[in-house]
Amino acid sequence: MSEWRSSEAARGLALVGPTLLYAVAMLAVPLGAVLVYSFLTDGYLTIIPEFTLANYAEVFSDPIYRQVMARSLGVALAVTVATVVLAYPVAYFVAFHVRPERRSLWLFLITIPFWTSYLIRVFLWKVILGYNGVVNATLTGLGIIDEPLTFILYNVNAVVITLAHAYAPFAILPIFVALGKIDRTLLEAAQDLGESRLATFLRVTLPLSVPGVVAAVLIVFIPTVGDYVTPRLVGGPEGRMIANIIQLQYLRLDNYPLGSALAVTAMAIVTVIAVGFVLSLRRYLRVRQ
């Protein structure tokens, strides 16, 4: 026993132990509680400790919940595609066209949005996209439109625009790291063999940067599905997402079991999509190799 206590494994466990306990207490226990609640029966202002699958049956049978879940996944997919597509050129420019001594400055500028509160940034987009906001005022002043646009606020479009801006740094940084690890001699060799710049990018740079793209996709997609603040402030009735419905069940209707079933269902769907995406991409890359 004394030998085990002095071993490297014991020292490692002592170092990891507090963090592990903290993670279990702050993450595993709440998730476990939500899972348990999802199988209980709702009573008015109380929870009846009776096992039931009625909550999950309602989640999958009610057209409103199915519609909101599909909208949440659609918004998350749109935000992910827009964010990664716009973030890749920025990361590519910083990795390949900015001098090494100035890259730190560019990364510093990219992270500036983190200096302000997420809530403030959402409110700023509400001002920009509003009926009398910056966009409409500019377009009206230039004579491009006669009346302010109404489809850019309090709907899904506003949610996608706001979330794409909010999560842009999360997509730029992992792609930049992946691009920075690419051996430049491989690119030179491809061009020496007669490949054009475009062919070199498609056949060498892009495949080698896939790990960064995958990380960016997961970092953006997973939290976007459960975003609550942005749909609440700029989405309006047409832009509500699953997190807003969960909040409604918990705090307004006091239906903890149904709210928990919605949360567990959303987490399960996101997990299946994320795992399926990673496995499909790995299989595709293995086939190409």
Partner chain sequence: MKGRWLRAYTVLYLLFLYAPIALLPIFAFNDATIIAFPLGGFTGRWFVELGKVPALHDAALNSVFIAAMASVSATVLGMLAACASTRYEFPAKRPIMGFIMLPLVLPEIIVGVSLLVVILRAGLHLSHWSIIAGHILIVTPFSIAILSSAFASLDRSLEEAAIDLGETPWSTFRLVTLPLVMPGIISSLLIGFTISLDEFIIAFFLSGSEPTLPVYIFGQLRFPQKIPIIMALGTILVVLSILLLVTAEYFRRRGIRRAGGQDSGGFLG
Second form
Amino acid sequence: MSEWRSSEAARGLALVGPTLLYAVAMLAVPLGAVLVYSFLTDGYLTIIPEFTLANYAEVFSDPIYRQVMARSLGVALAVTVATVVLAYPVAYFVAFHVRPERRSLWLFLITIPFWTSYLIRVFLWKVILGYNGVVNATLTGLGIIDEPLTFILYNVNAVVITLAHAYAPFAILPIFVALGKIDRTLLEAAQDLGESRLATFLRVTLPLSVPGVVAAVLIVFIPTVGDYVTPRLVGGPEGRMIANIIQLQYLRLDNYPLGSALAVTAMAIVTVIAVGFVLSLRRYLRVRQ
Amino acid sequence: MADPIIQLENVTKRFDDFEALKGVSADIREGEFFSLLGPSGCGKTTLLRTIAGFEAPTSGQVRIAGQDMAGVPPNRRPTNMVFQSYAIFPHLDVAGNVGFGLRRSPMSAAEKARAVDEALEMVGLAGYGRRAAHALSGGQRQRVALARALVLKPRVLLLDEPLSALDKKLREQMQGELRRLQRQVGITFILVTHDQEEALIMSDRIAVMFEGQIAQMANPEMLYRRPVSRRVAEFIGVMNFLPARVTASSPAGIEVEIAGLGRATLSGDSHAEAAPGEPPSVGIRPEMLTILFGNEPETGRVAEGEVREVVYYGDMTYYEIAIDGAPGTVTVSMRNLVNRPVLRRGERTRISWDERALILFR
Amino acid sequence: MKGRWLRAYTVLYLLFLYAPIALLPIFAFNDATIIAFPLGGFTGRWFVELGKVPALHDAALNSVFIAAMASVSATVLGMLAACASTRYEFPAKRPIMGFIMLPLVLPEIIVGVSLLVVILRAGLHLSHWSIIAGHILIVTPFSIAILSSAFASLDRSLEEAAIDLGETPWSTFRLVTLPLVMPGIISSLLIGFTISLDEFIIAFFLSGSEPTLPVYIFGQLRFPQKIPIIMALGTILVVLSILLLVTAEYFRRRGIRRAGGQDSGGFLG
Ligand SMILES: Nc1ncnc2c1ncn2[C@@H]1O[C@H](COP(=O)(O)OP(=O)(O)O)[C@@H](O)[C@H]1O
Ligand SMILES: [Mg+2]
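Can you swap the form predicted alone for the form predicted in complex with its partner chain?
Next comes the full complex, and the chain you just saw is listed first.
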């Protein structure tokens, strides 16, 4: 067995090898290709292998792209804040007020909607928020409003609501895991040392749950920036986001270099924001429990 | 005497930059109950796993029944193991667990079933074959692990702290049963434990280990009465140490001047190693010091002192006594008898002792 | 006291989560072509209509084939990686595992776009296989998460015991390891199947002339008169997904119980 142990590294690498190779071939190489494309010149229906920065120049100078990029980030930020803030109490409830043997049932209930057709769920929000939708029918039926509301569909608001709904479980699960890891005697110790429940929460529970919150923020923020379906179905023209523009460039206008430059730029901005966010909270992330 | 069943020759084991075994040599005899005793982290499990074949020695040799085991995997060794966690297969029932190792045996299905039943009966679980693994109590899991190993009739059974997960009552009961089982099957048992009492109760011989080395290997009585070092003496039972000075030394005996006890002459073989850098001292076990109540006549040498602490155990009373002229206190244990009072703190008392109970550590 | 407010909030939150899905059967059985209130009468005709659309059947078959291939491949890859990461220390372990898990946070459009670029660049045609390749990529991290917890809750001394009792490393894997992680494998297959079946963006970018079910549905959403049929289809899909998930959860829990472990929560935990 010592041969096993001394060659532990080799065995581990051999085992992870196929999966790693697959990820390299299907993810690293394609991402590299997108990066290369973003520096090439677009000829109509072909690509001219000439190095250029023109795509990036266009991405950064065209006000439409700038606006869409800003909107994507703004929507993602709003969705992230809304999702995480709304999800935290739910995670807290399941972690601290549900008997251990019932916890997985609650988590299961929370995750089920997430696994049902994304496309149809988004479309249903259109039904809920539409002119003759659930919200308007209810409000007019109750006599609260005379005319159906129109500011809740085909705009940024609708996108935020829909995305906050779609990513809810992604926010709840990591926070729940972080809360679950907190040693309960720490909380008792804080109260024993004279803190109120609220102060205990603020001084002990919240800081110790930061790793879960960070994971939740990243896991919600990054994919929402690049969401395509929601802005397309409920966003209307003024709700378009970066993924819609990228799709337009690739599949409609056949401008791969510009589409690639948009994708690379979006990824770069998101990466910078994510890394900055993590670094700003690294003090809390180093806590070992 | 027959050849030893297991011979360890200068076995070392290195994990990265940590040396878990630093040259262990030992012969373990066929049919004996052998214990590896030592504080946690001293390398007992590592040594046991080296014998089982789960670790290969960095240097040195392990021979089982005269054969060098280098390169022989665990499944080809005539040893079987009772794991600390018991490692009961959760997807198999009790009979499936006990019969696990018989899969490759040439026995017929009926013979295998009989072997399983016999093994279960031997550990007191007759009729439990169809029980699910997860429906077993701690003690029952331990018995299944034993039966599973014994059914293969190994030359050597290795047990890694098999009783440490059990509560005190059950542990004491299993200690007796393990001992009985070992006599019944006659197989060599090697038991790893950090509990000196357990080792003393169960073993024919004990190897005391510190930091990857065997400090002493002896039968329980020798280990208790003639520890080879102050460290072993402190690990096995309780021992009092009094500062001492050697005044004369000859093959016939050693003359010492002991704080609080005065002059004494020790026989030539009653001395052992002190810890490096420690000044010489004389050790004496608590039961070798006798309190003289009232006007009891003196039976040997006598010292005087004051009772500082009394700990009443029911059958015994332990006293901490400050002997006149000696630093600190010594522990004295006295059996509680009908006509024996229990002293109070602050009382003065006489203590009798005998030269033959002293061990010099230098 | 505090617990009661939290519970009330959580129940409200669950209502919010389930609100859209709750509408599905309402409109699926609603006897009106327009998806809006007030409702018409009760009808089962949309479900009948479902049976009369060959294009939908083809799309469903495409999706099932793709989901089966993707979930099986991802489970195999996930098992290798989960075993390596829970059992072995190797150089650059964290970055390697981080990279493999990256698709979990990467926007799917990026995966779709980048695969599209290389597939076309390599002169290949878009087919089921291009979608399968993309789906394997995004399903593998989920498989790894599920199977890692299966491997982690497996006591190593069980395998050592099997070897000690005379089995070889390979027969130990077959007799001990495999049965004990089997629930995790089944759970991974079902979750992978569900994810792939539902995935839209990658399939949208990489499907050639044969759409998957979500791509087909997306196309139909433009035609108002087709919506009730889609609602009926959605109802069936939701019921199917829930059945798959309940089964997956059942196996996940059984796996933890079997391995004698403690249930720590959801499979992502
Ligand atoms: N696989 C391993 N890798 C590194 N160090 C180990 C390994 N196994 C044991 N050790 C170290 O070797 C020492 C002895 O361990 P062990 O034999 O388990 O002690 P014991 O059973 O006496 O408590 C410990 O300090 C332990 O940390
Ligand atoms: Mg040990």
